[in-house]
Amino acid sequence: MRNVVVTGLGLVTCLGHDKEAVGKRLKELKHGCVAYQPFEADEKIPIHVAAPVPGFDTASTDPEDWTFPDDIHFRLEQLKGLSPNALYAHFALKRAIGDAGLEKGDLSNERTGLYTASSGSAAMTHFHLDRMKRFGPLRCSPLGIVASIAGTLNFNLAAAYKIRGSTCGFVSACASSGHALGFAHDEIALNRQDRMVVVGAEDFTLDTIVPFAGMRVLSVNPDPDTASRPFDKNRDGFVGTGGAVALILEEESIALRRGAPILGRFAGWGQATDGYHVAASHPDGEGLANAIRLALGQAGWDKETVDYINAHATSTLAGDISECRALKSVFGSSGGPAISSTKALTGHALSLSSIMEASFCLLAMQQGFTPGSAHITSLDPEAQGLNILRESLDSAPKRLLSNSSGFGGVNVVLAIEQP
């Protein structure tokens, strides 16, 4: 098996788009949640808080109305083929390519591939289907499908960067970008590719967030400072967010030959399924525990050598408890690695969440800290005994795990270590 390292990182998140600034906010536990005015404009919407992406306004279904940073320019034809999450993805990937120091030829060749994760664009799908029903298909945009379905990231980014290696879009709910990273790791480790671009992106629109209110899994707390509080016994659901993250994965010796910055070594991963419920996690976290054990096995790590776990913990009752039980079944009921959920600061980014949290782990290793779990005033009894960090540490983890779980009981765990 070949070694896989991460050499580039690009962010478009509610905490900002600059690595240093985002790392600083993670360390200082400064969240990106706000009282979101569009929720207040509709009395049928019971939620109040969201974590929008600064610098972008994609509320309109007409891309010509969008506003975004001016460091990328799009042709009108190209813009009309984008969804909001594809727009974010372009910006994140541009930053990751610059971070890794890649040239055009590094990206456009048969040994460089692209894996993406997205749930598609509900807003664009709704808009184009409504227009088709009202006016007929010949009055619809010919790029409406490209801008709507879950493969929109792959379509747009592969064409823009002339990607010629393996490509695939992953759709496994909130574990999607974890699956994309895991299978990208395998493409390099098994010598099928030398370099993989992995991008996760999710819309920030009412159509993406509000439907979860029907499941009663969104926080109705109107206070942005406490709406997202994983591991607190008084939590009442998650906060919605969007954005994009891009990571560049390379075979280690190739990255070293070109003098690339090594942000971290991707040591392995594990995936396992609960086989229990369409939406709820197994009450004892059996699938997640199995995924953790598989990740440790592929990485070749003893569990005692893990310094930190970035938990999936969304701030929902069932999900947090399931994960606490999974962690205790692997690491024991007292002590163990430091654990936090950065979703207290960002909310839950759905298919984007896994790669976003992996990128936060890389930032923490680079910048020398371990992020705490914010907004806990009364620790849930199920979390008692676990080493839940209330404050950030001034030291970076050497070995860490990043957990993700999604609908259908899918679980992905990533193992990352310092280079």
Given for the second form:
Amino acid sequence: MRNVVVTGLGLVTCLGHDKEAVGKRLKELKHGCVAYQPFEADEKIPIHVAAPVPGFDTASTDPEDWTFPDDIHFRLEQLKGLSPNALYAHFALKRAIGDAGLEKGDLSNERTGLYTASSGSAAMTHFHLDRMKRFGPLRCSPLGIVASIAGTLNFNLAAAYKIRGSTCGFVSACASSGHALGFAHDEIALNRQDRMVVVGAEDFTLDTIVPFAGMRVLSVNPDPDTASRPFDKNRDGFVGTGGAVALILEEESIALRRGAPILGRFAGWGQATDGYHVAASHPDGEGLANAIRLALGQAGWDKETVDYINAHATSTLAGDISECRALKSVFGSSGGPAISSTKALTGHALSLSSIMEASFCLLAMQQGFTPGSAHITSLDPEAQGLNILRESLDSAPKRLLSNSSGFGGVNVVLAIEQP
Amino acid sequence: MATTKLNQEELRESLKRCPESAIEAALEFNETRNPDLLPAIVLGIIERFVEPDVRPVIREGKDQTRLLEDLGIDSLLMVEIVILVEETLSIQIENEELRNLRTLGDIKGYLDAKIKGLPVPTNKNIFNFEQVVATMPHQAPFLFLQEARINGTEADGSYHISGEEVFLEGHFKGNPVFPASLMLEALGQLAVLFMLKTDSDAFGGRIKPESIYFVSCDGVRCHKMCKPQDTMQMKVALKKVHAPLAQFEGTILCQGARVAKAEEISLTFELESSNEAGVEQ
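In place of the form predicted alone, output the structure of the form predicted together with its partner chain.
Every chain and every other molecule in the complex is listed next, the one we just looked at coming first.
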């Protein structure tokens, strides 16, 4: 198996778009949640807080109405094929490419692939289908489909960057970008590709976030400072966010040969499924515990050598408890690695969350800290005994795991270590 | 078949980002169905969909302005334009009819006939990019023909040099120039399309696409260079057929200036057998 390293990182998140600034906010536990006015405009919507992406306004279903930073110019026919998350993805990938120091030819060749994760664009799907039903299919934008369905990131980014290696989109709900990263790791480890671009991106629109209110899993807390509070016994659900994160994975010797910055080593990953419920995690976190053991096995790590775990913990009752039990079943009921959920700062980014949190881990390793779990005033009894960080540490983890779980009981765990 | 007619407010909303003159013309057309208003409406809709730097070309309104080469309107953007034109004029444009629209003049003539209920002009001898790709044995990255039209014993066609052609990286380093040898190749490809698609019986039957090969080229002169973003306007004329050889002369223009000329391009070919050609026995 070949070694896989991360050489580029690009972010478009509610905490900002700049690596240094995002790292600083993670360390200082400064969240990106706000009282979100569009929720207040509709009295049927019971939620108040969201974590919007600064610098972008994609509320309209007409891409020509969008506002975004001016460092990328889109031709009209390109813009009309974008969903909001593909727009974010373009910016994140541009930043990751710059971070990794890649040239055009490094991306467009048969040994470089692209894996993406997205749930598609509910807002664009709704808009185009509504138009189709009202005016007929011949009045629909020819690019409406590529701007809507879950593969929208692959379509747009592969065409824009002339990707010629393996390309695939992953749809496993909130574990999607974890799967994209894991399989991208394997493409390189198994010598099928030398370099993989991995991008996760999710719309920030009412149509993406509000439907979760129907499951009663969104926080109705109107206070942005406490709405997202994983591991707190008074949590009442998650806060919605969107954005994009792009990572560049490369085979280690190739990255070293071109003098690339090595942000971290992707040591392995594991995935396992609960096989329990369509929407809820197994109460004892069986699938997640198995995924953790598999990730440790592929990385070749003893569990005692793990310094930090970035938990999936969304701030929902069932999910957080299940994860606490999974962690205890692997690491024991006392001590163990430091654990936090950065979703206290960002809210839950759905299919983007796994790669976003992996990127936060890489930033923490690079900038020398371990992020704490914010907003806990009363620790959930299920978390008692676990080493839940309440404040950030001034030291970086050497070895860490990043957990993700999604609908259908899928679980993905990524193992990352300092280079 | 007429489509749903929009009210004034819906029409104005649909046409937002079009020039105000086009919106006003559309509102008036909605009431009067006066075909004299069509150019202002259609040019305004096209202008709304193209990049700002080519909008002045549309405002000139020349009939010979080409949609792909001069305005950068590809087939999907064309569909966007068609949808808005259909919505604005309450008409239905068929896919087959779309293929014949290559220039602003084609569009104006087409819509004028459509509104007046006259027969729509058709031209089976026009080949858009998709048809060129479906016809030619040559394929990317070695296809240097994007559109073509056959007219009697002549064919004209075009190729837009995008700058993304991989050989331009080395021809030359830091100074991309479309190779003269490939200009001749492009002319030869236009001749191949003519041989495969002409309605005339000049060749004595249908030619096997995989049988056509280059033989010789005489009297070649290159006058100017072609570089990225140039569009080569090519023309070939059949000089004579002496089976298994066919001889053409060819010229290439770029922005009206002569770029290259070949007095005699010879290609060899074989005919389909009557069975293969699908002729009844």
